[in-house]
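The chain that follows stands alone, in the form predicted alone, written as structure tokens.
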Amino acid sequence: MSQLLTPVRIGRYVVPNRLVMAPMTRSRADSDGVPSELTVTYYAQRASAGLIITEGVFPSAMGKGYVHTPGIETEAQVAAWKKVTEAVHARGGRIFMQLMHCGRVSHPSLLGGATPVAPSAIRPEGQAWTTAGQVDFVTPRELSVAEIADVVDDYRQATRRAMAAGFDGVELHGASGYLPEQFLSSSSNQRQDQYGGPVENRARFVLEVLAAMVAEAGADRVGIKISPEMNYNSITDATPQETYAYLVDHLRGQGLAYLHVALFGAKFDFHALLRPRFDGAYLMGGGLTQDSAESALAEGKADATVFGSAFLANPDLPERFRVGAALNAPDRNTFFAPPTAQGYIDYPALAAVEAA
């Protein structure tokens, strides 16, 4: 039997297979960050995943970084997400919410006119996706120490609301150049206080946020995603091996549900560096195929494997892997769109294809 389709423990849960649906921004929420009924269908269709990790969800209004992304700050957002969790659970699935504060990767037009915040006032290269299309990033405002504590509390409250909405757990998005990685990385963090300089200071924000999330949900319902050397959103680190070894060493012993490591273009095998350092479930992601995922599990390199566009285009991916069926090809033109069904909930399941 395929090891991909065997049960595995992830935190407090034993899930039926080792296929995890990756967090993927789809930009289908309304202008107030409220998920639509289409979102309920989208996640319910994919409930056969061992675990679903949602798209990035902003924990507070200042964390929003893209047009039509969802939040978990208002009562309307919580109520909409509750429909999602109920639909996934009705089909026997498990679902974690990914909390994503974009920090400097935003624009005032997305923040009610406010300037994006960051550990240091360093403007990233690139453009933000707004209602007016793509516009250049602006120079962010450096957070004060008191404001950092407020942001940590935003994550705590967002975790509380996610649990109230029925989520099985929460994931901290610590990758892709967003706020946690902005603190962690030397190129974006040039502070001279307890949150900047040596790696133990640059990692402080991430560890404080995780502690706040754990206080609300319990450690075995909290995971973290990292992606060393992804260098996305104009971010780099001078000593990534030292930085991420330090961070993961300090995650060990906390009882976290999982460590999600997605590698895209890294020149170094961070899985070999980090897997032995972590004592919870190790989730491997980044361009995997069925064969490469099977090999990773067989060689003990991961406990579960994370698939993105394959799950996006194949709502019944575990069944397709089980029977060796062909996969639907993802349509990149519809990855990000206003709330429409096309390229979102209209990918055919295997049963529909066979019936046709």
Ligand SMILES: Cc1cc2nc3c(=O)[nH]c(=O)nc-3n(C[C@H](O)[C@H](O)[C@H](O)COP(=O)(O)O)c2cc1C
Given for the second form:
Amino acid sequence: MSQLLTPVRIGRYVVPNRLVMAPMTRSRADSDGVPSELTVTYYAQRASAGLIITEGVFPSAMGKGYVHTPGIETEAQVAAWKKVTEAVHARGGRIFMQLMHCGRVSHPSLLGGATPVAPSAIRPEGQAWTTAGQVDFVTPRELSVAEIADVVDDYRQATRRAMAAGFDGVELHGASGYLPEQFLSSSSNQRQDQYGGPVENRARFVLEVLAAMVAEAGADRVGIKISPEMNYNSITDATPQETYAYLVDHLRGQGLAYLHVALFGAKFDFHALLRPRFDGAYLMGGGLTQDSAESALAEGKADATVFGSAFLANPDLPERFRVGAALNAPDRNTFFAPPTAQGYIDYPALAAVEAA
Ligand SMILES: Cc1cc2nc3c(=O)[nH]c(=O)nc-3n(C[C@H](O)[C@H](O)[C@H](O)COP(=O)(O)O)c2cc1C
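Right, the form predicted alone is done; let's see the coordinates for the form predicted together with the named molecule.
Full assembly next; the chain just shown is listed first.
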């Protein structure tokens, strides 16, 4: 029997199905990081997800890492997001905001000329996406201990603003080589102080940020996403099993809403390592199909399953799974395409297909 379409508790909420829409950057905000009416439509179209997690949103201007990504720092940004949450709620959906501070995965041209910040002054390999196209990453500036406290406070204030904008909760983006993972991972963190070295120091920033988010939203409205061994944005950790086991051991007992683990080509089964260590809802993601998601749920490997590109291309994904309908194929050319509707709000829902 299908479990995908059965209710499940995620923190404070019982949601109607176990299909979570993955956080996906779509680069459709204006140059001030304000989402548009298109974004309201895009998320409202996908409100039948058990839970929507928004695209990565920068908590402060220094957290921006890509052109045309949205923020949650200014009044205009809060007002625009309020329209999104109202539209999703009007359709009976739930929506968490993902807070994404890119750290060194950025460029001065995205930061008003400022140098990107990181735990250590180590330049990532690769290129940033800027208004001038792709340009090489620069060497970031090492954050002082006092500045780290300020960044933690930025997340706290961003959480407060997200809740004021009507979000049901917030997710910390702890994956993909952005600032939290830059602290966690040995290749990007070579600090000698209480934020670097052994795992209890490298995990300190992530735990402090989560505590700040919890203080504003309540633990049962806070989740975290991790992707061990994804090695995206030129990041590696020497002992990922030890690092993530330590981290999740310290997430346990806090009453967090969920742990979201997305795996991409990891050689080791991190789900088997991490799920038993966590006491809230376990969200599994990364390359799932309807069949593999059903199997994971049936085998008790996850409480809910996270779909990215399939949700991007199928606004009515739960209904398509219910009736066994064919899926629209995602068009990679329009994943990031400021600020066009094409490939954003024009993927047809089933009824629209049948009516055509
Ligand atoms: C267009 C696109 C943008 C993404 N942006 C983000 C992001 O902002 N934050 C994040 O945590 N993951 C991001 N991801 C990764 C997804 O959340 C998800 O983990 C990934 O797509 C795997 O799920 P899938 O195989 O079902 O697509 C993005 C993925 C895609 C396709």
